[in-house]
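First comes one chain, alone, set out as structure tokens in the form predicted on its own.
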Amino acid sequence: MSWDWHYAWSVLPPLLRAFVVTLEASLAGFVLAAILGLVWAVSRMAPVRIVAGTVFWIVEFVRSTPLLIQLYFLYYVLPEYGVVLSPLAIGILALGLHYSCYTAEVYRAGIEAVPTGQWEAARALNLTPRAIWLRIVLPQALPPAVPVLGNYLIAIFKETPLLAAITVMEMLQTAKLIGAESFRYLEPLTITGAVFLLVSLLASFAMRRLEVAHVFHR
């Protein structure tokens, strides 16, 4: 099968529309993972044992089960309990929940890297726990975590084809359907692969620049 430029240009618009869906799922899933991961990380350091222990097992359970199973579970089980969401919303929820358990470890490493003396000095000044976290700990723990979090953004982006399992028309699924209609898979799949490669390389380059900038300003 030879490359047909006319056909490639004709399938480009629907592929780009599907790319927007892929991008929406990636960015929204990452934002959810970043926020929820911070909640998990802080909760695991809670002085109340039952809170810290519960969060520990939640994180370990989610990390130890495949994302695809979590997608199916949320898609088919949530409606049984009256929670009806669109396939895209469920995909975002699954991506955010799954990767929040990885970003939690990134945050935890950053928090544990804050010198013990910083905590002790804050308590000696009689600062409230809220002030300690917001003014002392997180401003030091979050900047080093940003480049690593960027890697998870790229990982989420590359995981979006799994959302096709719950009928989300992301880019790869659209390419497959276009190929099935015309019996030409070369052009749509190649364009899709090229877009994924280009976006991943650009994101990786941006993350490396952030990491270099962080090291330079330390």
Given for the second form:
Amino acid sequence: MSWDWHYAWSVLPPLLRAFVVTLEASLAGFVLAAILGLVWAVSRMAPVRIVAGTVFWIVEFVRSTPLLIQLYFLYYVLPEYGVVLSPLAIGILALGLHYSCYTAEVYRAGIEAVPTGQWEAARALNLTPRAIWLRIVLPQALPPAVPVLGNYLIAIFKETPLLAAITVMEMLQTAKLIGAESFRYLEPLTITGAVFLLVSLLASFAMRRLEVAHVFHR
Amino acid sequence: MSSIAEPALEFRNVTKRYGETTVLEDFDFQLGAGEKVALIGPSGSGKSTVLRIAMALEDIQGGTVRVHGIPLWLDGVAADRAQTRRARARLGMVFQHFHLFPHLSVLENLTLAPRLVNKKKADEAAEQAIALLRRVGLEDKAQAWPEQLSGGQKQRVAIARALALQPDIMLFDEVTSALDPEMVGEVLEVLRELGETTSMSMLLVTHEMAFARQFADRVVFMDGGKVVEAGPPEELFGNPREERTRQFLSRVQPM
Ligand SMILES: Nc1ncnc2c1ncn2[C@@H]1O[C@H](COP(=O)(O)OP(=O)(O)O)[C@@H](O)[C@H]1O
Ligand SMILES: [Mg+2]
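Right, the form predicted on its own is done; let's see the coordinates for the form predicted in complex with the partner chain.
Full assembly next; the chain just shown is listed first.
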């Protein structure tokens, strides 16, 4: 079986449409992971023991189980509780939840890098806990976290083929269906792989530029 | 309840422990309204701890702490959050290592708390901040970033930041100890000016004995978490009663 340019050309449009789904899932999953991770990181430092402890175990639990199991779990179990979501929505939810437990660590490192003197000076100025977080701690903790978060965006992007398992029409799933119809897998799978390679390389390059820009900031 | 004679700060039977280590035990201390007190003593004797307890930055394990009559702790029981904030509003604190907010300009360092805590309007807060910067000799640095300042300038900004909330009591924790020697003078000069021109109560932890002598109404020497001796500067420095005070003074001030 040799490479057929005609065939490759003809399968490109549906694959690129599926690429849009892949991008949607990556970006939406990342935004969810970025927000939830921050919620975990801040609640883990809550003065209320139960809150901090509960969040600690949620994060440990999610991090210690495979994403694929979490995908299947949400896909099959949520409907039993009357929560009916599209496969894509479930995919985004799972990616966001799973990776939030990694971004939480990134935020935690950023927060812990803020010297205790900053907290004390802020408390001595009678700022409320909310103002201390929003005006003093997070503005110092978040900028160093940005490049690391960017790496998780790339990681999430590369994980999206897992969503094929729950019938999301992202690139891999589309390539599989095209291949099954025409009995030719070489071209659709190669194109899919090449797109992942290209986007990952571009994104890594952009991340490095961002890191450099961050280092030289001010 | 409050009267004119009421002290600015009152510590009664205060016990402070970090785990097994007892830092203060049955600690008693008063700072009179308008009084300037220099708190001296060897490193590790608990001076910072006293200031941090007053600022409600530390829990205690027993005793009573009042700020202008407002209890922060009553017989080992903490005040609620609202009351703690009310007590804290009377105090300003300056730290050894400045703790300026590095992501904010000098002006924003001074205006943040007045705007958020005292609900001042932005222009009003800025105007007051500029006046305070002028007072500490740094009005040209309003737009600078903290990292662009020398240590002495940082500490003067930190003093102005604490003053911006218009406290009645100022706490200074070794505010010149982290400075290069040539910058100590400019900061002490600001303290001296504050001491002479305001009626604020001041509690100053310092190793600058010559400055303490001219600045303070009263000097308190503490060691091992207890007040060993207290009195007017001429007496405590000139004619200390306690042997431990004499030993300490002979070590810190060359004859
Ligand atoms: N966070 C802490 N944990 C444990 N011990 C502490 C802590 N802070 C201070 N201490 C101890 O409390 C004692 C008094 O400290 P401090 O008030 O800082 O002394 P000073 O300011 O007089 O040098 C010291 O023995 C110090 O080691
Ligand atoms: Mg100290």
